[in-house]
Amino acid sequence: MNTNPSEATAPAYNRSRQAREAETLLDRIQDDFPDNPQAMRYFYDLFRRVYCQGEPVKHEGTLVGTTCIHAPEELIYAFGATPVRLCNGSYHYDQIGADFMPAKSCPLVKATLGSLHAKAAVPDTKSLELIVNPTTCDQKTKASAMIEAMGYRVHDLELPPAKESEEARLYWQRSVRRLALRLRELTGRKLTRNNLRQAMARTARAQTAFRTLHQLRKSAPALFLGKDAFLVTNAYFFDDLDRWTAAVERLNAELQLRQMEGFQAAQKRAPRILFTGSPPIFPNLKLPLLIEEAGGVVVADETCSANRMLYDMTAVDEWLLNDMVDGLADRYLKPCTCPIFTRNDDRQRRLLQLAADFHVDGVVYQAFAGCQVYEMEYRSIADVLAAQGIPMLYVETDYSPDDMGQLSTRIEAFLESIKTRKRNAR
């Protein structure tokens, strides 16, 4: 566990810049839009009580770190431990993680970077036992050694450069299995069947709750916004999984009552937009709001924080132990459409489906700075999109608040444009 704290003291958590943070969005959040979903509260309490006054969330076990959805959150349930997900957006952090990463890093990677350096992150980073890092980009990559200088133990997790051959799905389930041992090792505990099917079942209904949620985003006008869509998703890298998937289910029944209702969270002719790219993560969600503030709608997202870490479930031919790990594995590598990968056609025809089932108007690629691999790949997306007559607007920003205005100019153009289309096209 970590012993080496950045900070020689802390003040009350509270007070903190990390707090103020928090606690400015939230507001933002859930109190300058109307009629906000009931069911939404339990989220907005949680990230109040964690992030704005420092509770910690009560889990089971050991903790595990995990800093990308690569790592098999199954697996870690199976040796009961319980995964937190550390990828943090916090521009607090970012500017912490400044101090010893090059100018030019990935804020993303900074942030995370940051927190674990810090005295008093939110989550509580000091208890976990061991950090999964898959070797996603190169600079994920590189942290490893940085996180175990600060005093973690880390478990790197290897991922191929390619997902299509046969070759690059052996040489991942043999990483995923050494997590396995990695895990047995850390809990003493033995991997069977039965607590691998159990964790799996966990899951399954999460994952089955959220597809509810991506299901219920289709409806025209929408049911409610992605500024709250992406703080739900968001609650899943910290919270008691059984907890959060109950508040789902009840937000999906709202959900569905509003429906029956014919409810309408924003304007009729509201542009439907679909984010895609660097994930907003908490609290660095500036984005999407943008986009809601001027009048927009994100009814869908193809993101590593929301869509892409929920939607896909396991698929098990032979309920074995190793048939069922590989089936993990195949999982976590087979249907991904980050950029990380050699080639990426998967993730073109992803964003074409969701398009066409979520009858969007227009795209919003968000590329953080210094994230290389989405600032390549954002050239080929836009010519795919264009190629069906979808405009999309390509945002390179990070986690610093002080291009608010020149964002906000730049999205209240582009809605506006894509009304203008609309309205040339009737």
Contents of the next structure:
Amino acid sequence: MNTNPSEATAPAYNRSRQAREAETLLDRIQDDFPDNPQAMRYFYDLFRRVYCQGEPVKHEGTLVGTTCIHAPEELIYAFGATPVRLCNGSYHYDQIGADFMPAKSCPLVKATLGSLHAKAAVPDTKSLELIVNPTTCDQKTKASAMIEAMGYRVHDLELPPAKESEEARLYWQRSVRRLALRLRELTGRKLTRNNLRQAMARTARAQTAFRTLHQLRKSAPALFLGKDAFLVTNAYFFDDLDRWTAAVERLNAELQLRQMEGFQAAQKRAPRILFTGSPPIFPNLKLPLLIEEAGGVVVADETCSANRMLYDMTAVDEWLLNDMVDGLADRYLKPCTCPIFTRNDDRQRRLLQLAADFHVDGVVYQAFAGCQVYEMEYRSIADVLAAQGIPMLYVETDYSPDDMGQLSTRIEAFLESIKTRKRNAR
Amino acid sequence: MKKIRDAINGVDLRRFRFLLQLFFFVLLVYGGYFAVNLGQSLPTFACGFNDAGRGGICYLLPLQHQLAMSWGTLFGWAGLMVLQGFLFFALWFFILNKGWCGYICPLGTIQDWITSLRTRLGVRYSRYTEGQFRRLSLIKYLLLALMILIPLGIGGALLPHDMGTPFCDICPGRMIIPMFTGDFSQLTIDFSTKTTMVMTALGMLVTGLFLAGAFFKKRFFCFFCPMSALHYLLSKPALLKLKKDGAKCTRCGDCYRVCDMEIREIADEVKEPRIMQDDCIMCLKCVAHCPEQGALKATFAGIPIFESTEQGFIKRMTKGHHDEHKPQ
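Structure of the form predicted together with its partner chain, given the form predicted on its own:
Zooming out: every chain and molecule, the one shown earlier first.
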């Protein structure tokens, strides 16, 4: 789509700002830590090529943007199209997007709008032929019309505000079927049992690879750092699906080898952190990186840029089109722990289970300033964790680098208090 | 030990069930030819009207017969005989719990075969709405009550004698199962009296509904089965159990969506570990389709025998992704 307004920032400047942001972060991720896994090189290179050098990622068929994890990507693949997730983590685009939204809005939504508005954004937004915008939070819902006004074609994927009731489930299943119709119109292809099954096999393989990686992070002392884990899952946003999966499988093989050799990615007593809340999206990996630079290790997460996006898998009973599509719909609604839904018991239970399974010492809760739903769930999550004796650090932040100094002090203090607790417990 | 456990948890449940169901179908429908006789207290539809082939008899047939004795006899010494029959029934049942429905019941197996036929033809299933489901779920208790009260009424001379075994009259098993041994004689309307005429005509209708219903709806008849209701009333002390660890559940609903009986609680309930509901047929498909390690499990006398695992789930789903020809 080439109809972006011309008043957007000039491409060269744009690329350089974005590239600098990415490069600074990648340097920190690569150089501040010794013994990065060899297999991570693929991901470091990928981000350097795409974000720093502006190299386009090749894609098959029609390019369909998605603005949330609720868009069933198997459907998009089944129509021979390629999904790319548009949720953006760049401060540069956050500033551009600020023109569209009220002052106190979510930086993720602003950055997404900014990147769509800008001319030469990374990842590539020029060739988008459709944007699937699930009606999740208010800000994303309202962004829809703004994106359309920029000249993109938008499909509002209607998501119910509750997920418990059977009515909500059926409403969502219908909504997903309507998306399939829209995609058929767009691509001129037909959805068949075979092409959907092939698409599902591809994502299932990717999810399996993710789950293996996820399980490997249970090992104590830590085998793998969270900053790399977030980079891996962030690559899933735009990378070629099969290439991504193969790279993760290589990474898993290497980590398994390291596990046998008794390798330690962090100190034995490094506080093990569970990360929750607003999603770290490249290049805004500020918080996880600060945690690990301060000597902690992020062993698990409950965010929509990693675990929530890739963990849950689809079950099918009868491999007929109706059961497969409904199965997909269920997978994208039922297990989701997004705070936009009426209740958050599932999120509480998920956090407690992750904390237990991954021997977590503390939880870091990131809330983007302006992301009301995460801000609103802060209390309930804090109470549940406190009841279990799990310390939590609540951090309200955004994409700007201004609060880095202040944050690193708070994180250091938090990690120090965890270490003291552990020492006293012994 | 761990290897054996992994092998069991990674089993291709569809195939395993198919073979086991086939075995029990042959045993109960053709066992008579091989001198198999498991008695007349079986907690499953081993139809007694299948004279030649039956390998045992469904308890509901003798139960209705016995309850129709005159009250003087029934509430006298003969009552002990009734109790004895019930005891044997209960003992059989305690071993497998509702596993009798999901793995042994010949009528259930026939429905599963009809479902296979449907998926091979590429015809989609239908589901009940939640409201329909709640209402239909009660019918089996009504049938159970009638099945006990009508014979009692006959015994007390309050009802005509020709109502005999009222549930058998309308049970599709009576017409369908004997057909497997070449006996089509049940497929008739009995014109001897007005009552028999009405009852057998009703039976024909139910059989027709059974065949049509089972084609579109998985386990169509099981929602109405009075045997299932009777099972549930006795299910607490049974040895085979279905258990759920709510803390491990992500409520992804995978179990609910594969459930033939559309039991929502299996996905939504996270507090009560004893998860088996009245409609459950213990087919254990929910366990096979749960991706969370140890969230669902079947235990026998407290020992876990089949447990949900990530590996097992992935293995079974990968098979589905790559099975080229068969939709099921």
